[in-house]
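Encoded as structure tokens, the following chain is the form predicted alone, with no partner shown.
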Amino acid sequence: MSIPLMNVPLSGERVHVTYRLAGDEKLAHEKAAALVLEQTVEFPAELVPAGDIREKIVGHIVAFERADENHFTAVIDYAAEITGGELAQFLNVLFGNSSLKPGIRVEKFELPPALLEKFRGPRFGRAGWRARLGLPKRPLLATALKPMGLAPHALAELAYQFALGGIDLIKDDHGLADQPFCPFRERVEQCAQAVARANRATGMQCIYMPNITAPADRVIANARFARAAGAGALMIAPGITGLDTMRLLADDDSIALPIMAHPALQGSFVTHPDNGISHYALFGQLARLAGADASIFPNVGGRFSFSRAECASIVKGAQVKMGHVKPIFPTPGGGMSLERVQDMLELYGREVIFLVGGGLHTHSPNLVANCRAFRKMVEEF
């Protein structure tokens, strides 16, 4: 049965996605030609109806060039309307089925103005978070409450010491959830109270940031409870809950707290250079589009494998011009120590949140003094 010629009303605005394709020129071009169909109509090319479906709904290869001896870069554009103006469907168009194929990697994307307007992006961004903390210039400091296994009162005592020492953002470790030995609500109440008590003693504005990553039917309730209990920001792992869940949190006016994205379960997107999504796009562009105000990633030289160039690319993705979508804080962590702060200042500059966890405990036996030393390092930059 033949399908009749179809005319589809479209604005003409296009989404541009840059893909890195592994292989020789013939194979790479075959991959690009497959992308324009797989990411749109998912239909045999010879059977695609003539008219607007073939000419406008199916993607277009608008650039194709060699990247190096074994890779090519293809820029493919898609009709903005096929995203439905929704983050979930945009992700499907961006990489959907093609994420199941080897040798294809999303490098970056550009959205037209009318589509960008569908996304609020970060509620606070860099400027908003600085205003909330009263810190207009220097890098921000963060740490994590750990190890798992401590009871709420023990974690609250750690939070108190971190805040006395002047750590701006004191977050749950990403493994802290709602375990029987450390229930979510007890932990959040006690840690928020401890940080508030330290702030009253010091006059500072340190913030407690609980991990609200949870089953889908509990995420929003966790966020609202955290706000009511006095938390000043939220952390979520969008690789576990979904990017659109983070977007929902960021858009909710009844929550209205800064959000930090944790990279748990996102590693397989970026750890192979031929597959997945680039560091720039995943931890920079997509985190922003989904409403994160800060994006955690492993720092070069820590216990993970990110290179200096990959970390630098995340910084670019966190601030590249995306219409009204605010720039956000890159947040390097993962095995950092105070001895590496100077090198990190040179790499990241001032627009960064430095996340040091275990390194604050190992610097010396005095945790409060260690925090103050950390703060002094960045204040002198």
Given for the second form:
Protein chains: 2
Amino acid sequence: MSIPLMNVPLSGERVHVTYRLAGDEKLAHEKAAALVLEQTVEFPAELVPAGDIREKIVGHIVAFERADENHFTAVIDYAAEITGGELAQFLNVLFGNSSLKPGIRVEKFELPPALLEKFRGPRFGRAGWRARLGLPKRPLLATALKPMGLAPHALAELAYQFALGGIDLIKDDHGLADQPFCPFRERVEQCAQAVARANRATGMQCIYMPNITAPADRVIANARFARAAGAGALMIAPGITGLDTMRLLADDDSIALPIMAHPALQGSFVTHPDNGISHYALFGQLARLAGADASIFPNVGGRFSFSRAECASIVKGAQVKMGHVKPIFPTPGGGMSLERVQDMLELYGREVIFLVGGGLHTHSPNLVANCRAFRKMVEEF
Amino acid sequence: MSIPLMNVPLSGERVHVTYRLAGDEKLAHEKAAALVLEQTVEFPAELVPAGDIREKIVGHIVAFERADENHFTAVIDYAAEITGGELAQFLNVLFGNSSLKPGIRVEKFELPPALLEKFRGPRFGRAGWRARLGLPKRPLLATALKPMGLAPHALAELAYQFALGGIDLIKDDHGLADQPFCPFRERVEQCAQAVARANRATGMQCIYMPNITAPADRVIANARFARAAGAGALMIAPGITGLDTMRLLADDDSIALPIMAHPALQGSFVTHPDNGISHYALFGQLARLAGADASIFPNVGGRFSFSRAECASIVKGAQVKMGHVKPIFPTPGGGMSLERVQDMLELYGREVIFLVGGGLHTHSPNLVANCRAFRKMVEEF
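Can I get the form predicted in complex with a further copy of the same chain as well, since the one above is the form predicted alone?
Starting with the chain above, the whole complex follows.
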């Protein structure tokens, strides 16, 4: 049979994706040549029909250069229309099948204006969230309610102490879901009330940020419940729910709360430098495109292994110009102690949320005093 | 403050997870000791409250042994209740935070009976899908509609030819979403009609299986539309939508069609043998737990890099005893030609779906004849 050609004109707008390819020049170029087919027509080159499909639907290698001794950088562009103007299919074009091939990493991407317009991105971003909190300048201070196993009233008591001590954002630990020993609704109600009670005592505006990560049919319901109960922001793990579920949450006008992305289950994208998606693109660009207002990642020097350079790259991805898509807060978690605050302020600057966990508990036996000491350090910056 | 203990009794049922840990014995044991905290309380050991939390919520290392010169295997068990009886939080317990640490791989898992009961798993499984198709014994033959860029009527014409040639399952290529040059609804209607027309001509029961991967709020609607339009099964990429969205789809009694999982964007879990999730657990166990009736993966010898042993391990994960959770079809894709059919039958046996793409187009210029030749080979097995 002869395969009919498509007859829908394309705009000419193209998505640019930069890939890092491991191997010598020959192998790396083979990988680039495979990418333009694999991410589009998935067809052997000789079978691709001539005309628009071969010329415009198949990706184009627009740059190819050596990055270091055994790596090359290829910039490939794709017709904007193949993404269908949606995040799910954009992810598929970006890295769907090629994620299955070793030695290919997505470094960064650029969307043309007409495609960017399809994405609302973060509803608040840095400036919007700061305005809500009445905190125009200094870094924000966050902590987590833990450990898993505590009943709602015990977590609420912790939340009260943190709020009393001047923490800005109190989130659920990401392991708090809807367990029988700590049901979601009870926890959210009690913690939100505890934080409100502390705010009445302090006159501050601490917010409670529950983890709404849940089965696919309960995420939005959890968010609505949390909002009604008094939560001031929401945390979700897009590696578990899918990035587009976070996008849906961010786009929902009936929820309209700031969103913090947690990196659970996303680690395999970044654990090997030859594979996956760069820290910059994953925790910066993609988190923003999917509507996060803040993006948690493991801080350098903690119990994880992100390097200082990787953390710095996330800061860049969180604020690189992406049309109207707002810059967001990098949120380094873990590895923070009072002794390291100065160093972290140098690395991250003031447009950051510091997420302090164990450090708040270990500094001294007085939790409220520890919170105040952290806050003082940050306020003095 | 003193942290109150939880007071909800636990059943004693435990989830067992086997991790592969890279490093010498000391490092590997440190990783195991970190896992029991990281996947549960996320708290330094010295801060974990004594009592139930320390004894039962924190994971237990129940086995630790050398795997090879530089790898160890640790079996860790977790209280079943910390998963909340749901897939999303189970994934979090399995690998959430530890995915961010290099040198840790999930090898396999075992759920206790009371937790397994929370999962329906595949609605059909091998036997159920075979019964629907009236094909009790032989391997099934699938192909994909491509290339991206063709209009719905052109894809429908291809579908007609495939169905006429005796292909059992005709799926959308995974890059077909809802693009302006090929809108989802038009494509699904036209392809379903074309296959029905061919079935009337042949008397066979070929089915059309559209790709319903979509924005989070459109997946279920797409599935319902596809069912109403005459689709006989559905394809979804859980790496894009989240595994729990596939579970939701499988659990939906108003849809009730067999589901084929596509591996797009899941590759980073398996591209490095020290990190991520094993092929066995990801494409076998997790696909089943999340309701897939068939699990696509790149076949050995094709343009991807899965080894013969990795493909064989997926076959095992697709059928290992998991309580009532049905065995499913491994679906090796790519790299299949008429010349390789015999070898593939030896590797996969008859409980398999062969997904043939380019091979159907390249064997000879006559597409219908090529389909018939593939089918004959498989029928003769």
